[in-house]
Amino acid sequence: MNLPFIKKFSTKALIILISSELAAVVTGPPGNGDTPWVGFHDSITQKASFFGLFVTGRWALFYAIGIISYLAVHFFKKLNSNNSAMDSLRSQYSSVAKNKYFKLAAVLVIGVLAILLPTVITDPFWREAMVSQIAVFVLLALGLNVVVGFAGLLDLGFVAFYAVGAYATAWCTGALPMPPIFGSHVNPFFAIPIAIILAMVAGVILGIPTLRLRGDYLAIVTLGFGEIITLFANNLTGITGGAQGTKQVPHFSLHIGPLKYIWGLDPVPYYYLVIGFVILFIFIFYSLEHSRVGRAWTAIREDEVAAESLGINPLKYKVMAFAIGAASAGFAGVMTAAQSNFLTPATFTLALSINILVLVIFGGMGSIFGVVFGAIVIQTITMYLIHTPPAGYQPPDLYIYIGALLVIMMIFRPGGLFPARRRQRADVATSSLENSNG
């Protein structure tokens, strides 16, 4: 009898059991002051559907998920330990990914799918979610990727630029208590450049006094900046409308000679408009990534002291990263204001900033394709949980799952699902240097 194996197996099974039941308690129903143990009891014994197959207790459901997760991690560890197999897979993937015809075909397929998607999806909920919760979040993730992925600056207050863009649109269209910028209400189309410019100015205002800081200090300052913007929007009633929100923001409208079109309540026209700007921002950010500016951001991200010794001005390029990243957030704010017709400070919270950061980390920091993919996947799953929640799911637990996903990605895949090539090369070089020194 192999006693060491049995002991090791029992220990792992016990750890999985404790971890899974802790997850069941955290995500289970709440207790109350009179009977505090009711929450623990119901979290374990409450019935739940096992992936729609059969009904069982929550303890069994979470234990099964824990075992499946452990086996998946164990499988990937074994796969990574097999260097020859991993090298073969990497070489095959690299050869396919570098093929220009494959890239062109992939872009064409994705473009056709994006155009045809509204004709396939007819559910009103999903049509609305495609714009307000998926396409807009793709824009936000692309902007934050410039700051976090390209320049390596941890920004926990990125939602501030989103709010600036949204409230700038409300200002231009006369939806705020204060007079509009041009003295009269304007079409939201004219608010687009103003919102983008104001968001970029906000990025510069944040950048100049604070970007001499690094690491955790910079993260704390950006967090404070995001909270300040939200508090201003909430408390300056005579300017922003305060907690009650703005007046009605008009929809987009187009009047060119005989051509007249108004974006109404149907989300499909907004979808195509957002997709057009997503493509524009992808092209701009891709060009910047492979320019002198992008290489400067990479140098600052990897070693700011070494970059400064080579003549790169860190403050200049950090401010540029914040300003350029804020541009797409400003336009996302325009879209949100024009589509929803109403703004409240409750929309622009810290949780939203963390949500955008998770999209970037999950997809791959510094990878444009990875960020777009991460935003689409995470937001689609989030909307699915809201629209058709599975048995036992509670909406307040959403950020528990998002936080758990963030922790898992940081442990097992810190570069994201599709890490940027430059970041991969830098990580390989760093690990090689550490091994040689070790």
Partner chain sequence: MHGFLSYLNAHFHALRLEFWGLFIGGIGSGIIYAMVAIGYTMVYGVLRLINFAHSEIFMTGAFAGYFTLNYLIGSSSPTGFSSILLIIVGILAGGITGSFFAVVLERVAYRPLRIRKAPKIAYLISAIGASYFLLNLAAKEFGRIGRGIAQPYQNHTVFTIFGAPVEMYNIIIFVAAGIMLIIVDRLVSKTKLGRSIRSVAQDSETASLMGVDIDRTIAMTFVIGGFLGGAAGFLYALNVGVLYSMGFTPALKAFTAAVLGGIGNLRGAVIGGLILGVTESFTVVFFSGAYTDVVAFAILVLVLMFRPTGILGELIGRSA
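Starting from the form predicted on its own shown above, please give the structure in the form predicted together with its partner chain.
Shown below: the chain alone.
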């Protein structure tokens, strides 16, 4: 063992110690506002079995896990840098991944699995969650990915478009105090195009004034807009039904000639409907990414001044990203309205916007595959925690984890689990440049 390693290791060990105490607090029992230290104290003194060997403070368990994974990562890295076999393996893998047919096959397999999923999952909780908490969130994440990932615009009020889609559906189907759009109410099915278009229009209306602003101002202004939409939904009782929520939104039904079908309480038919739209949106977003539009988005994201000097109108493309991203959120809104039959402003909070953001960040901004993966994994974990909460877990604790995850991702893996090809390259390139400078 060499000295620098021990030195480095001991500072890391200290950091891991602090982190594990923090983790113990975060996962431990809650406190209260009368005795400030009780939550911290209880969390740190709480006992747990040390891998079944003996009983110790729960933080010690976290500490052990932290140290072991640090060492593992450290030695793996070392091994990796000495070992070119690993590299060749990786490049082989990436050449396989590049293969068009391989990709196509992977997509087909995933598609088939998605179609067969309802036959495997029979638990009613999960059947419901599959649609309203997973598939709908995949749609939301896909939409936000266009805005954040492709165009590089941090929109913290994305939930506004979701709300517009949902309330538009309620409006069309006569579930709002405000009279429905065409005088008489329609089946939610026909609300789909209207809701999508209204969400896109909302994107344009919100985008034109705000997208002229610098990136950080945009974030705070969209955050404010998101809050204001909730505020209006709460207070304009005559239009939205206020905090009490809407009247009953009917289920989907289809009557075309002899064809008759009603989406009832069973989530499975909704599932197939959403999956259809997920595929449609993936196709659209993928095509856009690999077109002139996607390249223009990347150019603006990378260097707006240079993009402008080449004749790209940044405002136009940014507004377009807002509108296109809003489309899938609008559809997600239709699904939520029609499936849950009922809307309240309490659904459309800043917390939800941040929740969607974390799906995008975790999977990989700008990577469609990553984002879908991130949304499925995080939402499944979330639902699992609600379904079978571990001891001491309360649902709002989730937000603590989400906050921490955002910071951790930004520090250690800003590109997400599956970095977008275009972003990854930039990261690699800048780091290699810095190395050569330093």
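Between two forms, the rigid core is defined as the largest C-alpha subset superposing within 1.5 Å. The model shown is predicted, which means the values in this text are computed figures rather than measured ones. Positions refer to the first chain, counted from 1.
Annotation: Cα of Y399 displaced by less than 2 Å between these two forms, core superposition. Comparing between these two forms on a rigid core frame, one finds that I15 has its C-alpha moved by 3.8 Å.
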